[in-house]
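Given next, in structure tokens, is a single chain: the form predicted on its own.
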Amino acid sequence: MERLEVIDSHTEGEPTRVVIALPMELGGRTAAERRDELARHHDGLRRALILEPRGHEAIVGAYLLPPVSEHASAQVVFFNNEGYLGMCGHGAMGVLRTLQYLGRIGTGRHRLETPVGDIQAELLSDETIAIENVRAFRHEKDRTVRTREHGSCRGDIAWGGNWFFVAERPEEELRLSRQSELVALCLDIRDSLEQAGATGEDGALIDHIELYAPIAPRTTRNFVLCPGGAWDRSPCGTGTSAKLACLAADGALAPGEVWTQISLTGGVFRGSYEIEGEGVIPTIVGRAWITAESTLLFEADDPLREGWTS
């Protein structure tokens, strides 16, 4: 019987499962190197942690690893039901709350190493968490894609730590009761983008689709489809970062001004940015709560030891 300790949390509705210590040694040093080694040699652990029967499609996992820099609080590799993520805004908030719960950090600023670069994170005195993300930028404006079943859709391609297609939809479409229809729409958009050859920088796959509807000044309701077909219960930290990059490129939001994104579950992220080169450095503020401290068990003869997929 193998055992693995995890801490579960949710950030504005979206779950994060933090693995406190890996059961194996990794040869790489950087987060990107360790992510690649995990993907090549230990992907069964990711599946066992995230897929049913121990998990479900909405959970994002985070391996907590020793940092390279003495100035960093931790190194983190994020993963989900599909594979590995470059960055994860809600997950970084969950990691910070977990580190606080474990007594490893207190209020103040902390650095986290991720596969796409270091981020700054701050536990604020009002129990909110601010994530200063990696540089975000818009790659292409007003890309039109013809979908198989939903007509034409126009949006921007942007990087916020993951690659996004960001498109406006009518407010009445973005309701919790329509989640299944929204998933189908986003899958159609994502598949159609790939078939049309639309990519991010250097041919990168656009694996996140973000739909939004303005509902008040500098406020939108949004819906994000993640890799693997799960939709984000939070307003999505990297998605909010990508949206801020598009707003900045259009001159629709000034540096330091606050933009609010609200998910279908009512989760709220507030974002702002500062200019850096041809992109922006986004700061996303939200809240996270600890939900469980668990020991996961793995029996050697369990036929679903590494989960199942449809």
Given for the second form:
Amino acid sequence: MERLEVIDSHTEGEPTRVVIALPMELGGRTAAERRDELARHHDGLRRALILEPRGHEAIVGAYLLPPVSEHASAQVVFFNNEGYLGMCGHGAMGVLRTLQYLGRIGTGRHRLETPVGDIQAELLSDETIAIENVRAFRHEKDRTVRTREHGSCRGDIAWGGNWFFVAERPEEELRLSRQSELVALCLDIRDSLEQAGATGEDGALIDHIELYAPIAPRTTRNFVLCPGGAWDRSPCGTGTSAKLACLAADGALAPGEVWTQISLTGGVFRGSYEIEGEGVIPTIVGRAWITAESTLLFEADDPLREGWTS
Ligand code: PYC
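The form predicted on its own done, now the form predicted together with pyrrole-2-carboxylate (PYC):
Everything in the complex follows now, all chains and molecules, and the chain you saw is the first one.
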């Protein structure tokens, strides 16, 4: 019987499962090297942690690893039901709240190492956390894609720590009761982008689709489809970062001005940015709560030891 300690939290509705100590030695030093090592040699562990019966499709996992820099509080590799994420905004908030719960950090500023770069974060005295993400930028404006079943759709391609296609939709479409239709629409957009050869920088796959509808000045409701086909219950930190990069590129939001994104579950992220080179450094503010401290058990003869997926 193998055992693994995890701490679960949710950030504005979206779950994060932090693995406090890996059960094996990892090669590599940086978060990117260790992510590659995990993907190559230990992918069964990801599946066992995230897929049913121990997990479910919306959970994002985070391996806590020793940082390279003495100035970082931790190194983190994020993963989900399909693979590994570059960065994860809601997940970073969940990790910081978890480190605080474990008594490893207190309020104040902290640094996390991720596979796509270091991020800074500030843990405030309540459940609020502000993360300063990696640089975000717009790669392509107004790309129109013809989908198979949903007509054509126009949006921007932007990087916010993951690659996004960011498209406006009518407000009445973005409702919790329409989650299945929205998933189908986003999958159609994602496949159509791939078929049309639309990519991020250096041919990178666009694996996140973000739909938004303005609902008040500087406020949108949004919906984000993640790579494994699950939708983000929070407004998505990397998605909010990608949106801020588009707003900045259009001159539609000034540096320091606050932009609010609200998810279908009512989760709220407030974002602002500072200019950095051709892009922006986004700051995203949200709240995270601890939901469980558990020991997961893996029996040797369990046929679903590594989970199952449809
Ligand atoms: O908050 O960046 C985010 C995120 C990515 C995937 C799920 N959440």
